[in-house]
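Next up is one chain by itself, shown in structure tokens, the form predicted alone.
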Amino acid sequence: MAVNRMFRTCPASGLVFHEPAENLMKANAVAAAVSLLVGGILAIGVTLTRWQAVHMLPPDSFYLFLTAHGLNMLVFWIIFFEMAILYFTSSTLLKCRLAAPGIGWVAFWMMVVGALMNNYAVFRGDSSVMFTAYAPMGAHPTFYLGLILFAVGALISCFVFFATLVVAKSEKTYNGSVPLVTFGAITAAIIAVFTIASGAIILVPTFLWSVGFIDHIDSLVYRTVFWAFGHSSQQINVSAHVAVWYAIAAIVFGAKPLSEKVSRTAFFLYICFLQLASAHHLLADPGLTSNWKIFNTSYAMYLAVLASMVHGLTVPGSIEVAQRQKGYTNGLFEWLRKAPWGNPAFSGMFLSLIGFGFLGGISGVMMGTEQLNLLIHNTLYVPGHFHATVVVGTTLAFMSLTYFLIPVLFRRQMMFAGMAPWQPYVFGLGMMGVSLFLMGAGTLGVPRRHWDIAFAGNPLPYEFPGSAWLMMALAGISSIFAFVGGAMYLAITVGSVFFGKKIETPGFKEISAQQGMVGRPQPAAAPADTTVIAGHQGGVGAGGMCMVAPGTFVLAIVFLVSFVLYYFINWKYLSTVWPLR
């Protein structure tokens, strides 16, 4: 009976929370929010310096801000939140106790100490080596040690997640195979183990080099192994935020996967091939054969692209089927027009899906092609691309999930109910602008790592066309909108968690999952159905997509046409420089 008192059932959603897992979810989510706050403040300094008309920071401060921003956003914010997702998709969705919660807390505090150590190293002023920290640039030893501690803590958390799956299986808390959302989290955790192992292979000797135990770190070896960590860490994000897409489709609409087998196969393709996209950072490097480059950036990578296209088709397809079953059957897009666009959980998820697919996906395939990569390698196109994937795709998806978790996990009513429906639009559209305009500037050749695109004071200055300056100005303006959207998110979530009215258990049943998100009902949204989130649904056969989800099929055709046109334009652009050879 003592063990049973450690569980609670949420009356609104039907989800079962194990108290130790619940506490770890809360701790990781709060740490993630703090990292997002720090990274967001630093982002303003970076973008307003890139904006030539403002040019806010001197070079030393710019590179300090850029280093801290990259690490807090790409590593600390996202991985802390992903650890919360792992605990949620294992203990909560499988209705089982968390394995070894004490070890989970050890892992959490290792991650916290590691993040603090790394930030200390950067802000002390002698570790402005950026996210990549390419050797032979050297940072303070605490820079590397902090990353190692954080990575080991995350790895231990992954092992706690796997152990929890074993507990659920042995105690038979679910039947059959694990739910699809949990399967997506397993995919993320498997990629995380590979990623962290790769990081250890290169960061441990680099730390020893920083303290003088090793005389030399080969720069080419560092780059090659680092990107197995640096880029693959973002592939953890892709798997995690796709799992969030499926979860929110189920929570808001009661949507069932069109075909669980197809979706699971797509996740499996992520495990096998997604990390190979890391090669696009190395296509201009010597020492790697053309055969290796071509294989990784064509035949192998396209299988990962196929997986993302499957998810991009099945998630909106499942929503369309659910909406049509509710009676929204007029025309191709009534199901979409009548979707709950005032519900930030849905709007954030759908903007994440569109931005990740059209901006991040198309640009990623283009820059992953060996020949086309030479057009934009080390230009601002690269950060434009990963802001579309990591920020619009992952961060916005995580934000949308938060609107469901605050009333369900933290048991707090949402503050600033009138502002919450607008937040995903302000942040999402602002960040889409940042991504689009950075990619535009990169296409015109604006460098990725130089603090001053005018190259002021150089003996051989380079004059970019006026359109490049315009792109940078528009990126700066868009970043301000995105910053406001991020501030809105932190005000809503932090305010709700610490100052929102506590939802007492007797009255909790009166609050639907959607009402709790923004403090008012969303008539087009279905109540959360835990059997759809955590259960097993056969869904509709994927082969009948054009019949059961014609609107999604048309959107897929639009995506395909956009992809083909953009691909052709870049090959045409490349052909104009061939005569220079």
Contents of the next structure:
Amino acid sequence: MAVNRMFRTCPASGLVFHEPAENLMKANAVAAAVSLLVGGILAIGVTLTRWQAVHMLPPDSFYLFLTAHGLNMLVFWIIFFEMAILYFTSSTLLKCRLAAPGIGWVAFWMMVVGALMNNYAVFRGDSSVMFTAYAPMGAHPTFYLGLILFAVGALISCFVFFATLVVAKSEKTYNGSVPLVTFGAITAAIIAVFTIASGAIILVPTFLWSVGFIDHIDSLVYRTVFWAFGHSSQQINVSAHVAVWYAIAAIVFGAKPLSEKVSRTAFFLYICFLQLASAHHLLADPGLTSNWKIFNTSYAMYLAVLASMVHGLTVPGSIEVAQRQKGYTNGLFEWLRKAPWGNPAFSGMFLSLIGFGFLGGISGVMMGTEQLNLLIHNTLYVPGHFHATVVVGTTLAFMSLTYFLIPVLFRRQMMFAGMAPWQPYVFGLGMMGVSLFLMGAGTLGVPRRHWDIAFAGNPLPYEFPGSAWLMMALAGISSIFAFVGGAMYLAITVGSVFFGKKIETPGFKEISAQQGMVGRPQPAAAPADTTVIAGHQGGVGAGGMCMVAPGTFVLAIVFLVSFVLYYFINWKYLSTVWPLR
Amino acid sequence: MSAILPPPERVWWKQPLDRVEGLWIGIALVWCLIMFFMMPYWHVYGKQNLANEAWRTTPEAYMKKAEEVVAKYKVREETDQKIPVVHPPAGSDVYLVARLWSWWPILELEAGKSYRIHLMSMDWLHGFSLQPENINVEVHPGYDHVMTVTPTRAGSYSIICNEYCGINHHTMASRLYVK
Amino acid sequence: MSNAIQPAGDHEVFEEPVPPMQQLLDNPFLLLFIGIAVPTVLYIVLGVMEIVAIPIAK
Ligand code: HEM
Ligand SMILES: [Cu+2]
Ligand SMILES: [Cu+2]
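Can you give me the structure for the form predicted together with protoporphyrin IX containing FE, which would complement the form predicted alone we have just seen?
Now the full complex is given, and it begins with the chain already shown.
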């Protein structure tokens, strides 16, 4: 490849950045952080209102805040950040110039304008329709228009990503296959294309309806197609944060995937089936047959769950192998005990993995079971579940990636370096509390998106059990930890990016995010061992087991046992409910 | 060398699996299939399966049927709004109307008897949430959803709305009595 | 970037063919097609067809 002046090599990580790509990554990451800030402030209002003893906001502001919280968090924060990840995994990891940076900027500004327009609609006060905006409840036209602009911008970014893959291939900036992390990003981008196309199919007519060109939107078709958009976008997150897990395992430990074949096949199962699960939003809806519901809600026989269970094993498994090679071979868990728990990039990633699997994954499969869904549909169990997936899972994974990116991408030293190691714990554990207690409340029947479970002034109130109130209070208290953790994150990132000491030359050693990090990867060394496949075949067995990662296997079995127990407990519970057919 | 670099081998597909992966994939696959077959199994042997029976209709047509049932089987009225309480015969079709922001009428059923309960909204989406039983069903405008329900325990139950339906969503609560 | 990688042995007489499954996974556009076609057909098209087929009440 021709020498290009616009590239720089990061002295600490050996990564190669293309300047236009770098600027786009920065811009998207900053827009993401701003959305997170806005969404986080709104979350305070939401949670402190649902905590009945505090009951902070009046109903109209509560519903407005909740709408804006959902949109800024779920849509704007996550997707802006994902665009940065797409540029990173294509241009940077493939050491390739970014295709059409100009178009990337057009896409970025469309997304910014879309996000602003949508927020404008919500804060006007006449569009408190939640991010789902179920027709026939209508919002101001700018609500839909903003979302459409944002989505089209994101779609264009995806195409810039695909174009970069083509450029890299034709300019031979890499040999053979793309890195696994890039493959994960390809998965995310593919799902994004489907997601955004579905969004267009449903939001464009809804926009036309809101301005009076169409006179009827069918509520059932809306919900079906909307969730092809709304849920698939969660699947972009899953693919993206799994890619981030692999990336952090590679960056912090130099971990090598246990096997490329297994990990990539797992991503392939995501590509094929993950998006079908959108059907789990429609399990309590009329008219759709059980055949359609069962096949789709189970991601075609749970093949995508299988894929997640595989990633859940191979990510920590690869870390275990890397640690054992470094000599942490005692017992089952020395590799884990001696992991760099003070490095927020690692601790955040590991909490993300555990929280996503144990809380988000298990509850998600339970909810997505055709009959079990009856028990929790539209209760707070649902937000409980997705705060485990999209907050503990995705958001925390993205946060941990930023600890790596601040020195490498923004070339700044981390500010508040003493605080950073605590941030993932405060945020992650706080958020796990929020998820658990919301799920608890949901199990007791507390509805989601509900201003007053006391039904004050209602002639026929329902009295929720005291335990439900307790759950809401505990969720409120945990959320305070989560706010503090979120504020710490924003203080560290915004502080570092704008006021951090500039890194001019390699002076990285003091930065705590770098702790436990391997030296620069040797890009050229790789092909030498073409014939020596499976570098870790001689892995270390512990306790007589001939496995490369016995500790991880034990963790996986613990996970499976919890999963099986929880799953069948819910069937048992269902069997006590009124017969229904 | 690692997940952020291209795989070192040109052909990685033929790499042998380590036992930890092979075993886990096997176990996970079996578990996935068990979970999958639980759903059809429950359709055959389980008692709680939401019917998907639905009919496309209009609010007026639906309301008419609901009013007929109320006229026939009304036993009393409750609250200042005089919401009728109906006590339909076992096995009959009962219509529950969801609208901004109330449920109409109040149903009074008998334990151990089955009823064909119809659910439909007159306007936006609503959520039928029967508490503390925890049966939660989406209520659509334009689709008459029929499910056959057999209450098992006598008592006073609540129906609350758990699909956000606008500014007074939280006020949408009613009762269901089982004798 | 300029470290042009030349896998050892690749240009010798024997070049092991890339298995079809790996070729598929190395082809983002084929994957893109699959990733759009599968859910579009199984989820959206079949789902909307079922909704359209809901009978009119008597
Ligand atoms: C400090 C952190 C956060 C707290 C305490 C928090 C709290 C909550 C609570 C209590 C609800 C449920 C309210 C209800 O249904 O009545 C909620 C809804 C929601 N949250 Fe969060 N959240 C936080 C961060 C996030 C993040 C980072 C995301 C996304 C990445 C997110 C996405 C959502 C979404 C999509 C909803 C649903 C809105 C709706 O029902 O339309 N939240 N949040
Ligand atoms: Cu309602
Ligand atoms: Cu409601």
